[in-house]
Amino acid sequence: MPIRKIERTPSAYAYPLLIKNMLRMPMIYAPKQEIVYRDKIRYDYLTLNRRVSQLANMLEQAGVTSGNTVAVMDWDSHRYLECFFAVPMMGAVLHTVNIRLSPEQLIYTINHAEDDIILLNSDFLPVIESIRDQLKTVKKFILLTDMETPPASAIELAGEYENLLSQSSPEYDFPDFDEDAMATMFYTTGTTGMPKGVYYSHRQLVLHTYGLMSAVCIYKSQINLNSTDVYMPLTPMFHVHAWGIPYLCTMIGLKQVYPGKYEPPVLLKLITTENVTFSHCVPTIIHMLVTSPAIRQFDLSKWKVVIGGSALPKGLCKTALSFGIGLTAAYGMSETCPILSAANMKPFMLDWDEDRQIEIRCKTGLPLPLVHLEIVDTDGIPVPHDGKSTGEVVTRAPWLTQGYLKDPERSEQLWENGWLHTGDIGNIDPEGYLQITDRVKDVIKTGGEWISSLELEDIISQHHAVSEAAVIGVPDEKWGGRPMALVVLKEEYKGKITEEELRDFFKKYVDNGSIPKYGIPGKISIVDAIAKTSVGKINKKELRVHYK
């Protein structure tokens, strides 16, 4: 028998999961609730709704009409909280701009988005003007600045973005229209080629901020998030729309602060200063505020942090936790929208001591709900949920990206056999709790065995004189491929820790059965820094053609 559909009554409306829908809530629930810009700006979510009202009027005078894409490069700012909305809501696409793109790569990136205008942060207008001639479809730029007097330019300017808002009516009608249109793009770096084009829709963005809703808000755990509150992000704005939180801390009423440029004493005051309890980041965020000499004049014991993009090694996680940061883990990717899963530990864990619960607080995470996660070996069946039995991780949600911009045949890689494809190595154990073990590119093959760079990291970063470290594999002509680690060591122990006492410390886990004998480094160098990413993860390619 077929199934039945729904029979809709003429007059009946069909809702559509459109971004707009999620800023009624707050107008009711909060309308009075903060929205902070470092130490400039502070209005209410009344101002915020006149805002975005009068920022699509602006746009819409600019030439903005559907479909056309909308560029911001700016700081973690309001203003950029109001693009979020305004764009989108007009129709319109947002591409946010990665800001720490090479000039090479923001040509392409721009030129590939095809962008129609450009919100341009005075910071990086040097770079633009270097490149303004190479920028085949922008038709004009503007000016995002904290300044008083706006900086002089090369580029001609449409306006200043304030003074261009303060001309704009406060009403506009945002309409209905299709909820899989395209709102957002942007661009991931991969380890080959030039960036590649994400994109999403309305229902992708509003499902997506319903299931980290479900994750972090309903759930009994040690996450828990509330209207009580106090937001600020730490991952870039143009980094997978802040993890999609943003949309999120709206929708529910947050008080929201948002830091401008990342500045160690900058973001240490506004946590203090606003209360901010609920913050997310990479672990190279929470690595530079820990390791900074202001943390200790500050109480962070109600800050509740989200670590991914990266691994949350155990000793970074046991640091922070020594200043009352609550740190958790989570998982998900540029393709991903991004949150695939997160640590929350279960109510029966809650009462377990810190080394058993830092344990869980690492773990990539549980799925949010709607997410579908499996682990597959080289044949694509899926293994055992043993906790041990590994392949690669594969996954299905509503909100994965459908592809890569005007890019067919990488697309079709990505979403193999109707599962989009991680890259990821990883295991999921019988709690349902996944852990990623490595990058399939990343994962070290030494005399014929694997061993997990990340699990090398892991135990590392557990040295009391270590502050930071990276492992990655290295040509060895006996071994076809060896481990090597680089180690940061923390101020107070520089000059006095041999590489000799660090390789010690790794025979310690051979010893109780943690690693086999050849997963000790072959090397291990101690080094003043190690080279980041733009989103400030490790970068390993690099590492691994500069130790070749």
Second form
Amino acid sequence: MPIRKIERTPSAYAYPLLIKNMLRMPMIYAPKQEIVYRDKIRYDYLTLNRRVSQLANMLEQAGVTSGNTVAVMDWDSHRYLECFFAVPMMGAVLHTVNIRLSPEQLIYTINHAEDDIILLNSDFLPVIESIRDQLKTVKKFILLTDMETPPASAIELAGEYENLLSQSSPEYDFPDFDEDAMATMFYTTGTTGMPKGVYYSHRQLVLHTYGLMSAVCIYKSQINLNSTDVYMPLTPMFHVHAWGIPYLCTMIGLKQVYPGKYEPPVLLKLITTENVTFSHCVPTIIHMLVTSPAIRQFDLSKWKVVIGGSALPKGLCKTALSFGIGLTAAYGMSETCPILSAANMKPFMLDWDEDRQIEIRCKTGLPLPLVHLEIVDTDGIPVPHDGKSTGEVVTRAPWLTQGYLKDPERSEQLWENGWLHTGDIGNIDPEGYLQITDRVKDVIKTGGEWISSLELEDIISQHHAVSEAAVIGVPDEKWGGRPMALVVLKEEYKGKITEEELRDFFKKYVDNGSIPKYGIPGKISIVDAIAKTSVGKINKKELRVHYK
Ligand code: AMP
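What would you give as the form predicted together with adenosine monophosphate (AMP), now that the form predicted alone is on the page?
All chains and molecules follow, beginning with the one already shown.
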């Protein structure tokens, strides 16, 4: 198609979308704004800026050059935030290592990513010591620690972060380069095989930050993040860059609080003493906090929390709202940077009563600006947005991984026909809200009919005695498969509720037409705990194997 390209006078500057450019404005708008790390460190944005330059000098001193891969293994800290900026800004690639991987997966991912150097929290020294001789590309380790006296180590360390930083110059001239340069990478643990590497460019991270900003800051909705909010991540920084939200909050100059290792009493204390108003996490973390005995001592009424990584069950949403916590679901995946949609209420919904609002807050959400979401049938044809027609969710957006690292075959499967295939099943309603009903691999087929495991979880989560629930498909001779529910009861109901009573609860939803009769789980098991993945989601793969 003939187009008229813009002309560029020879002196015009073709501004690249680089991460360094997001760090400019907060130094003007909020130079004295605070960044806090537990009860240990508190500094301002000017210090952050200075330390980012010092870190780049320190890495250069350690031999890091553009194109190298710098891995980080740390809890959520101000140091991690410094790495989010310094590493890509110097043209290197930040590999955020999932600290909960098994030693075997750590060896695989570190070798596959070809990490050159690892910045390593002292808590992970033992595991790295045990696999050091199998790490083929790592030349140096730098220690991150809060301890006054660093622990003894069996591996050779190139020094300790703070010590090396203090010896490094606070001036670093971050260069300009192509905005398509790789900025970050990390691994996603799929249901089969070894973890897969995904990667993002500077351009993608800048555009993701802007898309996210328009969704959570600009629309009049229940989220309405602005520069007076106080941010604390509760999704690990290794997991899809804590959903890219540290980039957004730094760019708009918010006060930020980094909690280190997640420990409920510390988290609750930080939220109230530092006046945290905005966080994000998987449902498990909120579940852990609302069931923590300490919660009643804290005022959480100013805390807005975006929930993602798994569906937000209505029962959990209601419980959190009863503590004043404003929950909203959002959706994305490791392959999508991650955020694709957020369950913003439209302005006319803000006057609805709580139960109607919960319906919206728990939806998978409205697409972010620039995100194109479609539901396609098995022939790849888009289905109507009528809230009923169901199929696979496919997407196009500026910030989707362009493949899996060194894996052309699975990259092409991901991008079949030019759409990123999420592997999620869902529908879109006439208001434009997406609702995920299952992962393709989690769907339950019973007597030839599909049942949504997430819908059944959502129903049972609303029973007053239920603390947490998971629904999986188990083989059945007669029906092919049947839903099975695993239920953890609230402390005060343990031993007082029977499986039959829970089954009766489902019957109400059959009577009002929400689910068909065959949707009532064939078996309901009351259990003490439900298996979780390394990022805290319900581990359905493990449950299916266990209950087969
Ligand atoms: P991960 O790559 O580990 O971030 O996992 C991504 C997957 O989590 C998605 O493909 C969905 O299956 C699931 N997920 C994320 N957010 C939601 C949500 N709001 N509702 C339902 N499932 C979700």
